[in-house]
Structure formats: C-alpha cells, structure tokens
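One chain follows as structure tokens, the form predicted on its own.
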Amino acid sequence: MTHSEALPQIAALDALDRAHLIHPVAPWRMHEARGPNILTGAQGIWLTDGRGHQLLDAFAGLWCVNVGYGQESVVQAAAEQMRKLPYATGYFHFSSEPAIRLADKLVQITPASLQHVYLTLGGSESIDAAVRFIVQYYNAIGKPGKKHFIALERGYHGSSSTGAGLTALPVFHRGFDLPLPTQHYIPSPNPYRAANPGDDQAIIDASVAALKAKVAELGADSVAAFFCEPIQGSGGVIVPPQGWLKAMREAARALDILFVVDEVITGFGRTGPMFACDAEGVDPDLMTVAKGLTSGYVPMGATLMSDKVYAAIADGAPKGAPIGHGATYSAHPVSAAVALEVLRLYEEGVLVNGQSVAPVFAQGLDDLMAHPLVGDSRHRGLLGALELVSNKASKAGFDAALDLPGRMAATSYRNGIVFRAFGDNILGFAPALTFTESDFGLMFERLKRTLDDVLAAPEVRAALKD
C-alpha cells in the first residue's frame, strides 16, 4: 500500500483516536481538536508516521528505546517465548525460567546491596511497590511511626495514586488531591539555578543540609525514606554535581532512613555505566528500574531491595502468611525473555557504543550555547538538555503566552526530529545508545534548524532581552 492509498485509513484512525483513546499526560479537549501523530513504523533511530514523514528520534521513544528500533534478536526472543510459554503466573509458587534468570541477572549487574527482585510492568508500578514494601518493612521492625517520605522538587516518580505524590510536578497533583500529607520535598540540586553556580560542593552541602533539616522538622522517628533520581528526568534533566548521589546516600544512612534510587530513566547505560549508581559506588536500600530494561519493546520494570529490607518483611509476617502485594503480570515470561536479550545486547556492544559517542553528544549540545535562545547545556552520558532563556545574563525564561515549547515541538516535527519540549522551555534529549557520530551530525543539524526557525518568528525574537 502506497502512502497516498493509506491516507484514508489514517484519517479514519485519526477520527477514532479523537473519539475514544485517552492519551497519557495530555490536555484531553485540545487533543480532540488537534488529533494524533500516528506512527506506523520504526527502524534503527527512525520513526515513520502515517503520511510517510521520517522522524529522527532523539528521545528514544520516551527515554526507553536504548537499543534502537527493529532489533531482530529481541523480536525473536519475544516470539519464541510466546510459542513456548506465553504466560505464567507468579502466584501460588509458580515461576518460569525467563523470570528466574532475569532476577538473577539483575542481582548480578545492580549495586551489591540489592539482592532481591520484584518484577513489575513499569516504572510507576515499581515506585508503588517500593512504597508498599517500605511501609511493610517499618511495621515489621516495630517502627510504625515512620510513614513520611521525602523527595526532590522537580522530581518524577511516576503517576500512580501514590507515586504521583512523590512526583513534584504540579500537573500530576492538580485535581488529584496530591501530594499526600506524608509526602514532602527538598530543593532540587540544580547547578544552573543554584545560588552559587559553579560551586559543586556548595550545591551538595545544601542538599545534605536540606535533607537533614526536613527530617528534623518532621521528626526522625516519622521519616521512612528519601527518594531521588540520580539525574532528574521529567523535571528538566537536572544534572547534579558528581558526588551528590554519594553524599545523599551517606546522609540518609546517618539519618536512619531508607535510600531509594529511581533509575527508571538513568539505568541501563543512559548515563554511561550500566547504572548511574555505579559511577559513585552508591549502594541503595531499594532501586526502581524500567524503560531501558526491555528497551521499551514490551512493558516491564523492577523493584530491587537489600537483604535487610527483604528479611525484615519476610520474617515480620506471621508464619505462613502471604505478603499481600502482587499483580497478574508480575514476572511475565515474555517480558522477562525480552529483557534478557536486551541485557545481552547492552553487554555485547551497545553500552560501549553509547559511552564512545557520548563526547560527540556533549559537544553538540555545548556548541548550541552560542545560539541566542540557549542559556544552558547539561548532559551526562546520552542524557541531556538545553534550557532556553530570553536573557542569558539574568537566565529569565519566556512568557507562557508565547508557548515556546509548543512552537519547538511543532517546528521540530516539520524538520524531522523528535525530542522533548518541556513546559518550562527546556529541551530534553535521550538518543538511543546505538547512535553513530554521523547520526549525531544529522541530529544537531536538524536541531539547530529548529532553533533558528523558531527564533525567526518576530514575536519570539521580540521576546529576547539584551
């Protein structure tokens, strides 16, 4: 079928989408009016929409397609498992080989403190499971008063009923009666917006002091855990100074609260090593992962925990009583088989490639600091952002009425490139770990063209302040 022949079908799908499909984190009525961008194919780093328009994906789907699209060995792993055992419950002591081998593999490659794995279907579920396990842990050890959770401003920990409260982005709270009274935040370690830009130790010290102050305010006997992303993703790709994660881990240990690292975005080579924790030798009490675990090919996540947490829960329950947490699709054998193959690809060249091209990615972002719209470039591994400002000296943003993010998204689509245009004028990038130097050349060519095209609008140029 040619693209022209497919257009009537695309138009029909467009109408059905507007009428029936609820999209995540979308303005529903606006979506009904504008309609979807229907994707029909993908290969390597390229997406194709229903009109045949080719898009270079500089965001790996949603920070997840780390091995690129169309990896045939991953498709085969899923197909073979579907033929052999398409489903196996984890209830009633049933198990499957892929799930068992994946749990073992995750224990091998994650920080040594993590010895037990609960398999989920994604990041939000992994966070929700972590919270439930933490509540169970403190009840089991006779500290039922420890029910308060601390996270970072601008943090993102999913959109479940509980996790969306740990998330510190207003859109996830509005109308949902969140955050809960037990959910609290400390300032984000944002070097670009820090009181003393360039003083890394001051940023680290301020975060440690803020955590200590918040625990003191709530009461040491009331605080259960501190949740953080090693690099804040949906909050605008906030990259803390090196040493920040280690310092926060040590502070949490001294305060006798559990330290939970959310590596849903940063895991599986996104920041260079297999996990961001590895760069600083951090050993969390719990870790959540998803996205790159299966490279987005099928849904799966995991909540990993230390033996200390596991043993307390296991031994704290009445003898023979089940721990009341579970889901139909936990440890799904097809997802586990896919994850095992994706992990093999990481270890047999994909991670090394991502590390080898990271300097090209970093240089490309840094070079765009010369553009009139760009105030900051930040990155680690293949995770990065540009922050757009109306005045480079004052770091002032743009009036929301200008809708700069909407302009960036629409213009980039026309120019054949996909990235994340956050609502506060930050552009996020998470290219597949399979990118080559020439891929980056094309990516930055299209990105610069997009910035130039947006700047060419008279109202945007008028908004710039000398």
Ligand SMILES: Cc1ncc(COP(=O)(O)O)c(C=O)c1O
The other form holds:
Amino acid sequence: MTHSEALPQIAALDALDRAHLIHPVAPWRMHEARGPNILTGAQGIWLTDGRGHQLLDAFAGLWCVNVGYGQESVVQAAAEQMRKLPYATGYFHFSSEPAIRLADKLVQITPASLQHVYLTLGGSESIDAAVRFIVQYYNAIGKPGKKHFIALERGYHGSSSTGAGLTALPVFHRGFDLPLPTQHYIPSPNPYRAANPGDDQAIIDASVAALKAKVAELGADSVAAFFCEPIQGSGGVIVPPQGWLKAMREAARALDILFVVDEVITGFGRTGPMFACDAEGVDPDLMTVAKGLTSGYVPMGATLMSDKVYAAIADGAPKGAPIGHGATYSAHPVSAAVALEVLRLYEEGVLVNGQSVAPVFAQGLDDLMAHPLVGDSRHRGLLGALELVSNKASKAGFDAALDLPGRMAATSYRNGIVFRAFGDNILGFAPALTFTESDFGLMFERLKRTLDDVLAAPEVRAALKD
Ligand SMILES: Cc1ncc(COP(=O)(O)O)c(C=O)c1O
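Let me have the form predicted in complex with the ligand next, following on from the form predicted on its own.
The next block holds the full complex; its first chain is the one shown before.
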C-alpha cells in the first residue's frame, strides 16, 4: 500500500484516537483538539508516520530502544518463545527457562550486592515492588517505624499510586493527593544551577548534607530508604558530578537507610558502562531497571535486591506463608526471551559502539553552546540535554506564554527529528547505542536547523536578553 492510499485510513485512526484513546501524561482535551502523531513503522534510527514523513529518532522511543529498530534477532527470539511457550505463570512455583536464565544473567551483570531478581512489567511496577518489599523488609526485621522515603526534587520514579509520590514533578501529584506524608525530597545535584558552578565537591557535599539533615528532621528510626536516579532523566537530564552517587551511597549506609538506585533510564549502556553504578563501584541495596532491558520491544522491568533484604523478607514471613506480591505477567517468558537476546546484542557490540560514539554526541551538543538560545550542554554516555535560556549570563528562562517547548517540538517534527522538549526549555536526547558518526552528523544538522528556525520567529528573538 502506498502512503497516499494509507491516508484515508490514517484520518479514520486519527478520529478514533481522539474519541477513545487516553494518552499517558497528556493534556486530554488538548489532545482531542490536536490529534495524535500516528507512527506506522521504524527501521534503524528512523521512524515513519502515517503520512510517510521520516523522523530521525534522537530519543530511542522514550529512552528505551537502545539497540535501535528492526533488530531481526530480537523479533526471532520473541516468535520462537511464543511458539514454544507463550505464557507461563510464576505463581505456585511454576517457572520457565527464559525467566530463570534472565534472573541469573541480571545477577551476573549488575553490581555484586544484588543477588535476587523480581521480574516486572516495566519501570513503574519495579518501583512499586521496591517500595512494597522495603515496607515488608522493615516490618520483618522488627523496625516497623522506618516508613519514610526520601527522593530527589525533580526525580522521576514512575506513576504507580505510590511511586508517583517519589516522583517529584508537580503534574504527577496535582489532583492525585500526592506526595504521601511519608514521602520527602532533597534538592537535585544540578551543576548548571548550583551556587558555585564548577565546584563539584561542593555539589556532592550539599547533597550529602541535605540527606543527613532530612534524616535528622524525620528521625533516624523513621526513615526507610533513599531513592535516586544516577542521572535524573525526566527531571531534565540533570548530570551530577562524578562521585556523587558513591557519596550518596556511603551516606545512606552511615545513616542506616536502604539505598535504592533507579537505573530505568541509565541502565544497559545508556551512560557508557552497563549500569551507571559501575562507573563508581556503587553497590545498592535495591536497583530498579526496565526500558533498555528489552529495548522497548516488549514490556519488562526488574527489581533487584541484596541477599540481606531478600533473606529478611523470606525468613520474616510465617513458615510456608506466601509473600503477597505478584502479577499475572511477572517473569513473562516472551519478555524474558527478548531481554536475553537484547542483552546478547549489548554484549556483542552495541555497548562498545555506544561508548565509542559518545564523544561525537558530546561534541555535537557542546558545539551548540555557541547558539544564541543554548545556555547549557550536559551529557554522559549517550544521555544528554541542552538547556535553552533567554540570557546566558543570568540563566533566565522564557515566559511560559512563548511556549518555547511547543515550538521546539512542532519545528523538530517538521524538520524530521524527534527528541524530548521538556516543559522548562530543556531538550533531552537519548539516541540508540547503535548510532554511527554519520547518524550524529544528520542528527545535529537537523537539531541546529530546528534551533535556527525557532529563533527566526521575531517574538523568540525579542525574548533574548543580552
Ligand atoms: C528513572 C525512571 N524510573 C521509573 C520509570 C517508570 O518506568 P515505566 O514508564 O516503564 O513505568 C521511568 C520512566 O521513564 C524512569 O525514567
């Protein structure tokens, strides 16, 4: 079918979408008026929409398609598993080979502290499971008072009914009665907006001091855990100084609270090594992963825990009593088979490719610092951002009425490139780890054109203050 033949179908789908499909994290009424961008195909780094428009995906779907689109061996792994055993419950002691092999593989490749794996349907469920297991853990060890959770401002930990309160972004709270009284935040380690930019140690020390102060305020016997992303993704790709994660880990240990690292975005080579924890030798008590685990080809996540946490839960329950946490699709064999194949691809070249092109990505972002709109460029591995400002010296943002993020999103779409235009004028990038140097050439050409086109609007130009 040609694309012009497809158009009437797309128009019908457009109407049905507006009428019936509720979109995640979207303004519902605005979506009805605007309509969807319907994607119909993908190959390599390219997406195609229903009108045949080709888009270079500089965001790996939603920071997940780390191996790129069209990996035939992944499709094959799913098809073979569907033919052989499309479903197996993990309840009642049932199991399946892909789930067992995946649990073993994850224990091998994650930090040595993590020995047990609960396989979930994605990141939000991994966070939710972590919270439930932590509550169970403290009750089991006879410290039921430890019920408070601390996370970072601007952090994102999914949108489950509890996890959305660890997320510290206002739209996830408004109207949802969150955060809970047991959920608290400390400031982000944000080098661009720090009091003394460039003083990495001061940023690390401030975070450690804030965690200590928050624990002291709540009472040491009341705090269960500290949750953090090694690099804050949805909060605007906030890249803390090297050494920050390790310092926070040590602080949590000294404070006798569990240290939970959310590697849903940073895992599986996104920042260079397999996990961001690896770069600093960090050994968390629990870790959550998803996205890159299956590269988005099918849903799956995982909650990993230390033997200490596992044993306390296992032995704390009355003999023979089940631990009441699970879902029909926990440890789904098709998702596990896909994850195993995706992990094979990472280990057989994709991770190394991501590491080798990271300097090209970094240079491309840094070069855009010369653009009149760009105030900051930050990155680690293939995770990065540009922050747009109206005044480079004062770092002032833009009047919301200008809707710079909306302009960036619409213009980039026209120019055939997809990235994330965050509400506060931050542009997020997470290209697939399969990008080549020439892919980056094309990506930065389109990105620069997009910035130039947005700047060409007289009202944007007028908003710039020298
Ligand atoms: C750090 C982090 N944690 C948790 C989640 C939630 O994952 P999911 O969207 O798969 O539920 C996300 C999703 O973006 C994330 O970035």
